[in-house]
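Shown here is one chain on its own, the form predicted on its own, set out as structure tokens.
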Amino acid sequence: MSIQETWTTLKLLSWTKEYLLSKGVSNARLEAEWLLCAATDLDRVGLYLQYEKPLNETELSKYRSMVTRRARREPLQHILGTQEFYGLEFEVSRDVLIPRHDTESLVEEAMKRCSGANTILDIGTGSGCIAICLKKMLKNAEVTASDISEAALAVAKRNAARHEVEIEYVCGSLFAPVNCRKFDLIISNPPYIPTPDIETLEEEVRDFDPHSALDGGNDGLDIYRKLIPESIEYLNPKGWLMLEIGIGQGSDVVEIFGKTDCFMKFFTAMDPGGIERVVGAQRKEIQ
């Protein structure tokens, strides 16, 4: 892409589509539009209305830089700096897992089964998307969010400020930061990718998402073997534990729940793609 040439919106989109396709980007045309919107401060309707308008030197330089980054398979969300989740925009960076729409199923199940929760703990909050969405809908609930990464918590705090919600953020692994406290709902999207599978992931995930948010051990279930039994001491009677899972992990995670003999009302739920994505259960009443 030569800056000396005259590049109209239409010409840029056509060139970028072919270039990104050659680099393995599947939604090349749509992503070219998003990048061009960011470079020109136009929305997609504005692009269509100005197809023959040449970009100025500043816009072209900015766009060229973003296209170069995307061609290296840096995620579009990192380049744009945000990702939409459950109807809200969230800041993202290399310090947090990019929110996926699959995870919206976890939020939906929490609202369906535990809308009366007064105390909520989100473990491994990352960008804060789960905790913030729940707090937006359950305004009277006290929401605590934890992460082992201070950098991730910094992103989550900025997202909470963006959406004007008050959330308690604590740093540490699993339940260490909330010693002796109990909750009506504990929710988490933990790392569940089997270690051998990480190298097979798309470059956008493998090379840019934090591995601590991906790596679930040899079979992907390490975190569930710790989190589920430990959660018993932190759940109120009839409190819910709800977890996102990877493909094909549903029966194994339900089995881990069952071995504790402390849960009832087990359920699994599908994501929009028809994949089993959520496992949850309710804490039995203390006898």
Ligand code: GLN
The other form holds:
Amino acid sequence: MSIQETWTTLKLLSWTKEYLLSKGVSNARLEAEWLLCAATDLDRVGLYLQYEKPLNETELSKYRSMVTRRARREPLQHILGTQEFYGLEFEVSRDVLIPRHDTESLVEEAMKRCSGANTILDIGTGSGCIAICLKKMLKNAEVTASDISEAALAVAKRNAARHEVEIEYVCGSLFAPVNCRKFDLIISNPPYIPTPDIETLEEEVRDFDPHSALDGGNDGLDIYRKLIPESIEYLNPKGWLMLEIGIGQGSDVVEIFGKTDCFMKFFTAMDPGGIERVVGAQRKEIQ
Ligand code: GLN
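Could you output the structure for the form predicted together with glutamine, given that the previous block was the form predicted on its own?
Now the full complex is given, and it begins with the chain already shown.
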């Protein structure tokens, strides 16, 4: 991008598309449009209406710095500061996992199977997306959300304020911050990527999502081996435990549930891409 040229919207978009493609960004044209929208405060229709309009210096320098960041494979969501999930917009930063659309299946299953839950615990809430969506829909439920990271909780709290919901936030590992309490639904999208696979992930994920939100130990199942048996003490009789899982982890996770002998009504559910993404079961009434 040289200073002398007149950079119209149209010219910038085609230049950026080629540039980002050369840096390995696959959705380059659309992403260029989003970045340009952010730099100019226009929406996409606005951009199209002003194809021939040159950008002013302020817009151009804002755009240039955003494109540079994206070319280094920083996720678009970090540059724009938000990600949409379940129809709501969430603030995101390097302190939290960017919410994935696959995780919407977990929220859907919770709504389908236990919309009568009065007490809900979301473990590892990150941006807060799961807890906040559930609270939005189940207005009378008391929702508690935990995370091991104070920085993540700060983001989650801002997201709860943004969506005007009241959620109890607690800091700590797994059940430590809710000792002696019981819930009708415990839900979590825990870290489940096998450690050796992390370096093979695309740069946006590998270099920018918090590793504590991704790394599930050698086979990816470490957290399920702790969370599932420990959850029994924190579930009301007939309370549900619903968990997101990674590709191919369904039967192993169901086995971990089964070994406890404390669960019934097992189910698995797929994400929109047809991948088994959710495993859940109901705590038996009598042990
Ligand atoms: N609960 C958050 C989400 O689903 C964060 C999950 C995590 O950090 N592993 O996006």
